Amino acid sequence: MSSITLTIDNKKVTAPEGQSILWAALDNDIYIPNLCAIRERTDPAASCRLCFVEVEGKPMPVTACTEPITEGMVVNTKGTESQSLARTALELLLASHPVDCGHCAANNSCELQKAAKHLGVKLNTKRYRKLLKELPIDDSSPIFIYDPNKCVLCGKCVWKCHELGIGAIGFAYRGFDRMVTSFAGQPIGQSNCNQCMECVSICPVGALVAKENT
């Protein structure tokens, strides 16, 4: 496969032909915020919305997880229009993720504490009203805990659950209501899920953790 050359931030990169920005830019060291992408998946979901980018020749942001890379592109990943988009998805996601970092597994190494550090934005802003769901915990596992309320419907899980062939998880319900949950709504304990935690290894927020004892 040959190499395509191109420049982020004001950075000359390389990168394989087909690749997408984001993948191009975080090979090399830039980061771009991102919870959905997953580098296996031909087709991007694009679904968090915290990937803009500008690039040099277009009119409008692109997400960077869609966008193939070309020869000689210009890519700006902190453009002022971009940035505010970028910003004003991870606001949207944060009005309904309770912020409780402190008693969170996921402290620390959480996808959504390193976006809003990089992109200037408090966990606990006060932009939009604040509109929790306050779903029940299922904890019916004996490996690891699914807290719903901290999903960000990435799809990850999902994703891999399928790509598996376990199926045992999926999305329902639309709008506010949109959930990952398994078939019929049953407990995850007493769905086909064979405990393989690739699911919980995915998550980039604390949705999906082991149990302690595991």
Second form
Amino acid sequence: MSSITLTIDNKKVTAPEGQSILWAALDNDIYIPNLCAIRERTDPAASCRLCFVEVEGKPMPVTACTEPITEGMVVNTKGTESQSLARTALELLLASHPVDCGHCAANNSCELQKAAKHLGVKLNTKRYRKLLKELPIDDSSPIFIYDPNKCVLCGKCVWKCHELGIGAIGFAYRGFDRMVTSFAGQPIGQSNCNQCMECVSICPVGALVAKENT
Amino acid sequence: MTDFPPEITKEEMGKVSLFLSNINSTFSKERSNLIPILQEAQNRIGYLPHEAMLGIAEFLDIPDIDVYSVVTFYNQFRLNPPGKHSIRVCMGTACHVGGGTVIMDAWKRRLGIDKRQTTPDREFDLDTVACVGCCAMAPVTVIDEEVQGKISPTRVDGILLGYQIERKKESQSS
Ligand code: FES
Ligand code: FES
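What does the same protein look like in the form predicted in complex with the partner chain, given that the last one was the form predicted alone?
Now the complete complex, all chains and molecules, led by this one.
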């Protein structure tokens, strides 16, 4: 595969052809906030809307995870417009997120915290009215805990579970009720989950955590 | 959220089996057939019991949860059997302003079920509608075909009491 040279935040970088801006940036130590991107995934979900960047010559900000790199492309990850879009998306997520980092197993490894810090957004954002989901925590699995209240609906666990041919969890309902669950909302421990823990390791926040870490 | 539809009846189970045994002749095993299959199943059975969803997932060779995802996403699909009486609480603009959510809460509390569910005795199912065209009577609840206007939580109690008395009479005469 041939490589492509482009500029991200005034830095000249090279990356393999076919890659998206997001991975080209991350591989070159330039952070772009992201929650839903999976490197191996060929059809990015592009659902978190945190990875907006500006590309010279494009009239509007684009999501870095879906935009393929091109030769000579000039990317700005700090544009006012793209950052304001990303901030809004993040604040909406935080508005329904129980911010209790001190008691959360994902504290300091949480992608929400990282994105908030980068974008200059307070975790206890006041811009939107707080609206929590207040769903029961699922501790039916012998080795992990699923807290749907902390879930940001990035879909990584769902993708992974399907990719592995298990398909124990998926999305259900829609709108504010949308959640990751197993068939008929039964506890995950009673589903066809085989406790591989792949969903736990891919979860960018503290929604899926190993029991031994709590 | 866990779904606890009332237990499937023998008759419904028969319909499920019949549907699943004939599914082959009407549909090919393509994933894109999922929605048409679900629609057909609901037409035949009246709703989508777990047994039907599991059978359909097996037929299409896809995870159960994928069927559940689609069923819970679209309003046209029901996870619960229709009750003997349908309660439709109007959530249109006028009824919303006139306290539609208070009325909805009253129904939920009295019936002990959530929106889009059916009482265990299958007497009532509860759902919302978006404006039934008589906003002047807001807040409105449609019971079976009949529009009831200016509903209040006490009216909800009254209406349910009416049904209780009716049922008592029926059981005495039979
Ligand atoms: S990482 Fe691009 S939209 Fe989520
Ligand atoms: S809004 Fe309820 S009848 Fe119009």
